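Encoded as structure tokens, the following chain is the form predicted on its own, with no partner shown.
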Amino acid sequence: MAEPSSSAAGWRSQSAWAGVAVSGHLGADGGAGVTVCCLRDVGMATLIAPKRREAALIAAVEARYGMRLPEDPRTVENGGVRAVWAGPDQWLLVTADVSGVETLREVIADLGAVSDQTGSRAVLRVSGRAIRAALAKGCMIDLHDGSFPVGAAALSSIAHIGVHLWRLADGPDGAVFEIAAPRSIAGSFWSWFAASAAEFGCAVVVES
């Protein structure tokens, strides 16, 4: 019997949504009240500042990326890098592609702890006139403007699944949110989201 190759040369990275979501339309006919884009190849890393090094870490990130790490539950972005508050002296750094994580390691050096989360999260970008109504079926927080304005971020749960979510700038159909869920239960999260959004008609785009 041939031994399996130990080389990864023939392996290809796979989206967290492969075999879970399919581009198309879900639920009610007519115009979509919800639009969802299943993202792939998003670079993500957790960043933790050790005690007494917080100021140096914040300064290093600001010098390299031109943005100050948020110290309250919100998100900031500049130059294709987004910093999302994830607790006291902790952040989730989101980049357009996975190469951004290695650049972050170089910038941080020994100023903080960087942990690559690229392969551990499944990310949705959701919007539409009915998106709040769809999310309200399982979301534990109020996502309306007065409570969750543009730039807000939260660690919460949706349908009893722990998520990290943040609000982007509004689009043509109003509020836009990104939701990061554990990749290991992406199927369960999608099952809930698809059922919740179907009532309003849902346009699905799965990045290939």
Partner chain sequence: MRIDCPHCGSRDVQEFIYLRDAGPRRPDGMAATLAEMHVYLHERDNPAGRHRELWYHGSGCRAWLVVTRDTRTHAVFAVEALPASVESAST
The other form holds:
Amino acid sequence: MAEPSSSAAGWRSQSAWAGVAVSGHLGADGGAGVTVCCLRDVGMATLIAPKRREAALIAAVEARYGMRLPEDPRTVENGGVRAVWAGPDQWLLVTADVSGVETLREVIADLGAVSDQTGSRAVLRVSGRAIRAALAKGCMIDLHDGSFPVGAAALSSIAHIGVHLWRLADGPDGAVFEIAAPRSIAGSFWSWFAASAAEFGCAVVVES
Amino acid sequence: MSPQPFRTPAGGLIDRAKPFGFSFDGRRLEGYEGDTLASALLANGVRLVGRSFKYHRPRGILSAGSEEPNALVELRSGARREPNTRATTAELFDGLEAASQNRWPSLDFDLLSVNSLFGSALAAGFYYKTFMWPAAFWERVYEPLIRRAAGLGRAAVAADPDHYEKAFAFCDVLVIGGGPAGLSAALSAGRAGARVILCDEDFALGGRLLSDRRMIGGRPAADWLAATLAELESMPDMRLMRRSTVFGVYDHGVYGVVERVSDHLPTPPPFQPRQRSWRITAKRAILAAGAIERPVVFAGNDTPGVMLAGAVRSYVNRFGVLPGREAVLFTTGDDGWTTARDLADAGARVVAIVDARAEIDAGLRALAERIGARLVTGAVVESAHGGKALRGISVRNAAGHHVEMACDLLAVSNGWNPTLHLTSHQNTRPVWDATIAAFVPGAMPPGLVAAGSAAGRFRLEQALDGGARLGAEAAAECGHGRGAGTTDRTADDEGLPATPVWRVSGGSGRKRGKAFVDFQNDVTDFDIELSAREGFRAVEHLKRYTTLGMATDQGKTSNVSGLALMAEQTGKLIPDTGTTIFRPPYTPVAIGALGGHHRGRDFRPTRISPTHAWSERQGAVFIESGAWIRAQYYPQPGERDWLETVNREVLAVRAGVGVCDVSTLGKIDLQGRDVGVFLDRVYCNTWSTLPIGKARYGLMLREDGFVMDDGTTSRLADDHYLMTTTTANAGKVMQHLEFCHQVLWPELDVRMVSVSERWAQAAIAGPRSRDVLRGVVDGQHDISDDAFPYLAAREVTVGGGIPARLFRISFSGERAFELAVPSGFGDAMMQAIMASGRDYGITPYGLEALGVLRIEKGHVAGSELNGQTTARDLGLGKMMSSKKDYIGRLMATRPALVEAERPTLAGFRPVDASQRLRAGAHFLGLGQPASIENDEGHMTSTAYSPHLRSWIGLGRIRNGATRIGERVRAYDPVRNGDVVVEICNPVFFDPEGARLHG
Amino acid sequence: MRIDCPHCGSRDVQEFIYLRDAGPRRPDGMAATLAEMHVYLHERDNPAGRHRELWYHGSGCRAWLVVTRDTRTHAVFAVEALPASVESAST
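Now that we've seen the form predicted on its own, could you pull up the form predicted in complex with its partner chain?
Now the full complex is given, and it begins with the chain already shown.
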């Protein structure tokens, strides 16, 4: 069952970025060479196909969501649901709303394994003219257009932290990336990101 | 401020409109933007800049680049003080503080220069000979003495206030060196559309074109340089990295680079690092690092004022400085003559040109005439003298007569050695090229080629041509076509190469004065002769015996001369004597740059639990536990020490109820038809019988039969299990399970993923735990003892519909539950538990109390699961199934692992209850001396048990289970512990387990 | 060093963990002798040259890979995904 963000009994969910990042400007004065949005927790689930039986699962997802799960390191999106390649026969499904995970469970039924991961990742959406220069201070993969085009995805590590990253459609300042880090390491990840983006000036928005 | 007496009235690439003030040994001086510290010192007439390593001989500036062996200085002060910096590469800035090093009490008057008089005691191998006896003197007398007398600069004591960065970059073509070859290579690769990175250690690109007056395409080289740089700067995929040294070549096209981002500034600008270390991955690389000029070995060749001829041109042409006014050129080829020309044109008096060759081109003779220099051919400089500043030289002419000449500058030109260091970083060796009397790159690391002088092709046309050709080839190999655009690559003529003179002997014996091969290590020609005589003839022995080629310059100006002299001694050719290969780094790299962001709090990533903020609000004291920051205990006002706090927390759990964060446990979601079978194979106990809705304790072995990890795994549905691992082993277990699944048993239908980050988990422990949970778990879930007995595990909801998981498991031995909620609700969960538990006096407890509770119950944890223990050692042998195969089954039956004498788990209590126990103490029989033979095992965990009002311990001792009631010594010499303890049941509290079931 | 993961592409060696020679097959623990298990677990050749090895892409796709590498030069000749080249011993 996917959880609401708060409940009748007064339980409130906290963002992975609570107590870590605050909205505002950090680093060098003047314009912001880097823009970062600390995303609120969204619905997230790992989807794993049984070995050699992924076709049925891919077909079911295509029928329900109108997108074909990528079998190489890419991401696809349709109607607010994003699928990111997460290893052979595995995907990370991201839905705007936590109830999306419940829907996914119904769609997949026994065609694969769905593991709810809502709240397990702290996700940054980053952009800006200097974003590649900032990310290069820890990202060990090549984010150049020729190597990491729109829709590319990767599992890698940044500053010794395991991350899942993917590239969205370009925005007004060029390339836009989303980077998901383990929730428990959000503080260390932010410390690295803030230090790396500081020289370019960085506009920070923390979603509530 | 003083005037700059040795600055030429005009010329050079310095900005005379931007004067910079700086100090050297406290003396205020002035230079210009565009100077190095060395050029600014020379402009001010400062020639004595340091004292040598061993003999404390006065030393000046030899070179104009990173090969400099002598001019090592300390830059800046306080926490930013940096020793052993080459004045020749230190970029001048306004306010720079520099100081000489390795002198006492002052540079000008160095008492330790008496070392020079005792030279024989400090000759090659002196460490091995002089200080051998008596042995006890080494540590107390000799070593401190040597450390004071010899050595380099002083490191700062305070922490470095600046920050450093690491960065990664990728390209098609990496060009190493920004001289004519490198720029041509970058240009042709860039024009072809390749992604190019060009690195140069200098702050200005151009290489020798900055220092030499050359023509390209019939016009001054500066025009070509400006046009080339402009075109390169305009290319979108071109990155020009100045102040960036490629220091290492690693496997598969990976290059280490250090970028000195702010070394040329007093302090780094806000948010800028001091330095940045790059790891550049390049498909192809072109080494265009140029060449290093060779000195000649003659008596007094280290006197300040003796300089390399190419360096003299750099100071004259690039920096507008005359390194001397009365100059002599000592040359073995045509190249040196341009130094004489440039010196004369800049206003110095060239006293004489001493050319070792008998035959000289008529054009050169005319040049000597034009500049009024006395020409002595077939002659050599036999000695230089002057002590702290060159005063004169002694020349031996073709007839063997000595001619004395007064001068304050001796420019030495003896040919060039290709800067090929990077080519041997993968253990490939350079080869000797007799035509240029130099080593050139031999076999190369894959993907790397050499261009221009670095390849031994010293002519400017060769550099321009070769660079352009190799750049285009590299781009083509990366899948790019040929680019458009042409460049004129014709250059002016440059005469004949050098016929090197390696050493000028002469004079006799000791009186001759020292002739240095390696300036930085004070290795003389005499030392090399000695090394040869004593049998240290192999190049590796030569290096170690004499220290030739060691320290910060790694023999950049000395290795080839050293080999040449050894060849002379042994009657061999230079290539038969040996080659020197080089290892990274090319020049010294600060550790800070390699560490980058990762120091202090950021040394490594730390993890915090989803309940961390809640614990902070409770005033918790935190402790690092592996990567995690965990609540250690929760002190209350008035508590005097941690033990009082922990005792209160322990007693509260046993008497009522406590709550503790256990989110840090590893959690792995396992789904699929064959998970039960899979678990049977990875755990030593049986799993296929586990009912849905139940948890079971599991013990996982390594294939060698030792325990790997433990934890509870629950069956949530028919084909859905949740495994928990210890906090410390979460990653290791995941890797192991992936191995078992992917490599050993891919036929099993198992799908697994870590969900450690998904759940916030709390242990609610104590007799009132169910009452507390009743107020947290939604009402429709029956958690009575009947419906939810010990080891029940189910999905429930909390807070009106939030998914949660409830496990009736206990680490404390009390009735206890673990409740897991989505991480975002971690804080809310703790608040709800505290609110529900208020009436029961619920008490938060931390890692310390958790430890006490588990030790009281004899539960094993990390100290016992240390990789050296078997299930049997831990009293868990009965868990090992005999009915199935599992990882570690067979190897656990090895005779040594089942022998009766192996230390096995037991409990320990001090006979005198007031005595403290310490983990790590070793067990000895009463009255037995402390020896390895008598060692019977050791204490693994200890705690103070408030119930027993005594320290208690777990440990492993020989035959533990059969020795209950026996007394032994717990011996701990490190902390002066020697306590008589009684061996007891490891379960100290409630051994029947009655409390577990409520 | 870099390893070209068949799933992820070329990556820095820092993302990978080396385990062992890819050759040995685990015997069935119920049928094997202690000596056979010992051979599987401990006995290894140490060739100077071409070597097939198991590597784990731990900071990437978490796949176990078979890397064929020259132990002298680190030259990598092939990187294969499982189970293409390591057969299960227990089926």
